[in-house]
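Only one chain comes next, encoded as structure tokens, the form predicted alone.
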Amino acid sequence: MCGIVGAVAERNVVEILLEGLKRLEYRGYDSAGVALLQASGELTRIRRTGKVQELADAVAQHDALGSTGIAHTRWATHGGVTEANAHPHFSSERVAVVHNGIIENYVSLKANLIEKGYTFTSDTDTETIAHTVHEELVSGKTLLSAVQSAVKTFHGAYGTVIMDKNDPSRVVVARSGSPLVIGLGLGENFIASDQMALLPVTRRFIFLEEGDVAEITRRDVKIFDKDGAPVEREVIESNVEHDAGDKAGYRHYMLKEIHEQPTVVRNALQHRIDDNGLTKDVFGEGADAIFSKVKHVQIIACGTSYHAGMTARYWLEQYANVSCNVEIASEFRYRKSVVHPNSLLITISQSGETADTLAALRLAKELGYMSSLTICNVPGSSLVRESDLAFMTKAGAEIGVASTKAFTTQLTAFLMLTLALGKENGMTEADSKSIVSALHSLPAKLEETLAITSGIEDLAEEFADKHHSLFLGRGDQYPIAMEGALKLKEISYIHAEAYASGELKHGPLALIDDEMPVIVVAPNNELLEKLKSNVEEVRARGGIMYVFADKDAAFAGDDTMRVIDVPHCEAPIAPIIYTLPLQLLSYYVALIKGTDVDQPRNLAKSVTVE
């Protein structure tokens, strides 16, 4: 959510800032802006609503130059989508600020600042940062000490970068709740909310910790902890690849990422599994000792990652004989919960910076969980750094806001975790061999499944004028139905709900008519006959059904039921396989409706505020 890029250099940094913003577009935003300290000593600001390209065009027209600058893409929280609300924000034409997060006590801060004579030109909470820092500066403090004093008055989350017109050789940054990373160059240094923004200029990064304040000049980086004490933070050499500029011939990033799933799942499995099972230290050094003590698993996540956790619960309890709870992070962190003995806390996040999930991890440490594991796609992210164990999904950069390959690699990780925990809790040899065999076959089965694209594309035409839809699944396919409904609503804006199909009689049947498409996922498993009974209940009430079924499941299509054959697969990997046709359905429906597939309205890729 939102993006920050900053630079202190000898050369003109305008193109670095704009390229950084373009690399963060996938995070979601509605306006963009840049502020530059020019050689003349002037502080110049250019802002635009809309896409980064509109900002770039405006910057070109102004012929803006500067060796110190900050830039931002905003996702509106406080105040509408207007140029006045876009970042950077100024105070007295001296201080410039960009900010990710929410200052929760901004109302009282604003009232106090107005009493002192400050004038507000926006509706944002961020402007209070600029004026508060300015107030400290005019009392005679340096920019560093001004920021250190100011942040003590802020309640909430912030990743912020501040410039002072009177001190053009440096920027000061502060991090609380919202991530910031420093990029180290030669005679120049950079700051961003995501290392992806800085890959064209450096591979050396420092990830700021909670409460850190840092002073950045061309030649030096000084970091101070929340108590103001100087600290050293590890410099990390990144090998992260970023292919945001390459759709590889596909129309959208989302379609490219759907078709990348066989490759990224293969990457996730590589060197981690052999014919006998998992290789050594798949979940990190010391994981086996921790897993040997685990008697309960608590999974915490949001959105698509939550659906991965829900699927994992079926596997962990069925195969690994370990009890499991799954909870939405924003609920977990605001209720009193009971910690089971020998509990492993598992967090899931594509970005590793999801605010509620990160806060839940920190709370769990206070509550006394035995250990913590994160399943994540971004090395060096906050969840990875703050968890005891980390499993990297190796999905690569996921640009489309609606998650696809991150989800299937998360599920792959959970099947491997099921093997690891099952080894310590009496998993049968037959189940172990079944899962190992299924994982080895998974990439090829995903490729086979993607071959049914044409039938799904034709089916999508029938959704063009629909406003509501229902998704049904049983057992471990219920969370997959939930994920399918989420994808459809995210990118096509069609209202979609998912139910465990056994719940039809308990209310949803009242919705069934010929204007309510019903999408069913139907692998050939022990619940198939029960599911067929649910299908007949829909058919008897005039419903129109679209059934994604195992080719051996013996569904007979007719005018009221379209059947799409899905390749037969082994039971453990069925949830992963049936995810793909639902992703494709959502994509082609959105394509027909003409929505913004990669950047759907009102959504952000990485949700770094509550």
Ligand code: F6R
Second form
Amino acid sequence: MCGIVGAVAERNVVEILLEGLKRLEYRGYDSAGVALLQASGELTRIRRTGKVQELADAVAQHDALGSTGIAHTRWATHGGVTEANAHPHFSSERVAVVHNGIIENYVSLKANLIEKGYTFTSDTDTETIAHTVHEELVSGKTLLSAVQSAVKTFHGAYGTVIMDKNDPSRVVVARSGSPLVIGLGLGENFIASDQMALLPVTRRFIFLEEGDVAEITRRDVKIFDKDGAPVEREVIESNVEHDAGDKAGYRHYMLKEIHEQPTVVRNALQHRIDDNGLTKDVFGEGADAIFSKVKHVQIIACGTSYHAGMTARYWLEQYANVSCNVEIASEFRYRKSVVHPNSLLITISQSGETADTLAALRLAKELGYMSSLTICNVPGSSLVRESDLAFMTKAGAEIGVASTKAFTTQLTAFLMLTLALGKENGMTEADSKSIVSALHSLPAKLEETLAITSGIEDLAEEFADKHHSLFLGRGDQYPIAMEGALKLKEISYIHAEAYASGELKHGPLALIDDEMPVIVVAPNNELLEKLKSNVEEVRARGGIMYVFADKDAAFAGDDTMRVIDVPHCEAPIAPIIYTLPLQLLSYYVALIKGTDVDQPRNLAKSVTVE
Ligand code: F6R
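Moving from the form predicted alone, what structure would you give for the form predicted together with fructose -6-phosphate?
Now the full complex is given, and it begins with the chain already shown.
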């Protein structure tokens, strides 16, 4: 959500900032801006609404220069999408600020600052940061101590970077609830909200902790904790691929990421399973001791990751004999819940920075869960650092806002977790063997499934003029139907709902007509006959259906029912396999509708505000 880049160097940093913004654009993309400070103290600001390219074009025209600079790509929270609301925000042409997060008490701060004579030129909460720091600076403080004092007055979440025109040799940064990472260079240092932004210039990173304030100059980084005490934070060598920001010849990141799934799932499995099952310490040292005590699992996540959790519940209860609840993080954190004895709290997140999921983890710690595990894609992210155990999904950088490969690797992780917890809870030998064998076959099955793309392209034409759609599934395919509906609404803007097909006659059947395409996921499993009855209920009401079915499921297509063959697969991996055609369907519908597939309207990757 929004992206921040900053640099303190000897060279002109403008290209570093713009490249960083482009690499972060998937996080927020309604407007962008840059502020540059020359050693002479000359301060330049350029802001544009629209994509980062608009800003880059404007910067090129201005010949902008600066060896210290900050930049931002915005996803609007407070204040509409206008140039005046784009960051950086200034105070008195002296202080420049970029900010991710929300200053929740900005209304009272603003009223105070206006009373003291400050004039606001935007509708944002961020501008209060600029004026508050300015007020501290004019009282004679250094930029560092001005920021340390200012942050004490802020409630809410911030990752913020601040420059002072009178001191061009440094930036000061503060983190609370919104991630920031310092990039270490040779005679130059950087700051960003995500390491992705800085990979072209460094691989050495320091992830700031909650409450940290840091002062960054060309040669030095000084970090202070929430109490103002100087602290050392670990320097981490990143192994994230530098070219992850590349589309590799695909038209969109989303299509590239869909097609990467066989490879990343293979990576997720590598060295973690062999012919006998899980290898040693797959979930980290000490995990086995924790798993041997687990009697209940509570899963917390948002969006697509929540759908992975919903699927996992079917597996954990069916195969591993472990009771499991799954809840949306934003609900869990604001209600009183009962903690079962010996409960393992599992968070799932692509980014590891989702504000609600992180807050839920922190709450769970207070509530006394036995232990916490995160299933996450971003090493060094907040969830990874704050959980007792972390399992990395190894999907690689996911740039498309609509999550695809992160989801299928999360599901792969959950099948491995099912094996691990099942081992401690009386899983049958047959189930264990069947999951291991299914996992071995998974990468190849995913490749086979992607080969049905051309049929789906044709199908997509039939959705382009539709306004509503219904997705149906049963059992562990119900969350997959939900995920299919989420993908379609996110990138094609077609209203899509998902139902467990057994629920049809309890209401949604009323919606069925020939304007409402019904998408059904139908592997050949023990629920097939029940599902077929539901399909007949739709047919009897004139519904038009698109059934993604196992060949052996014997659906007979006709005028009202199009059947798309999905390769046969073993039962445990069917939810992963059936996800792919639904991702492709959404992608091709969006393509036909001409939407911005990778950066759909109103959305942003990594939701770091609640
Ligand atoms: C949907 C999507 C979102 C995310 C959700 C959680 O395609 O990407 O629904 O799944 O915002 O994000 P993470 O997984 O980063 O916690």
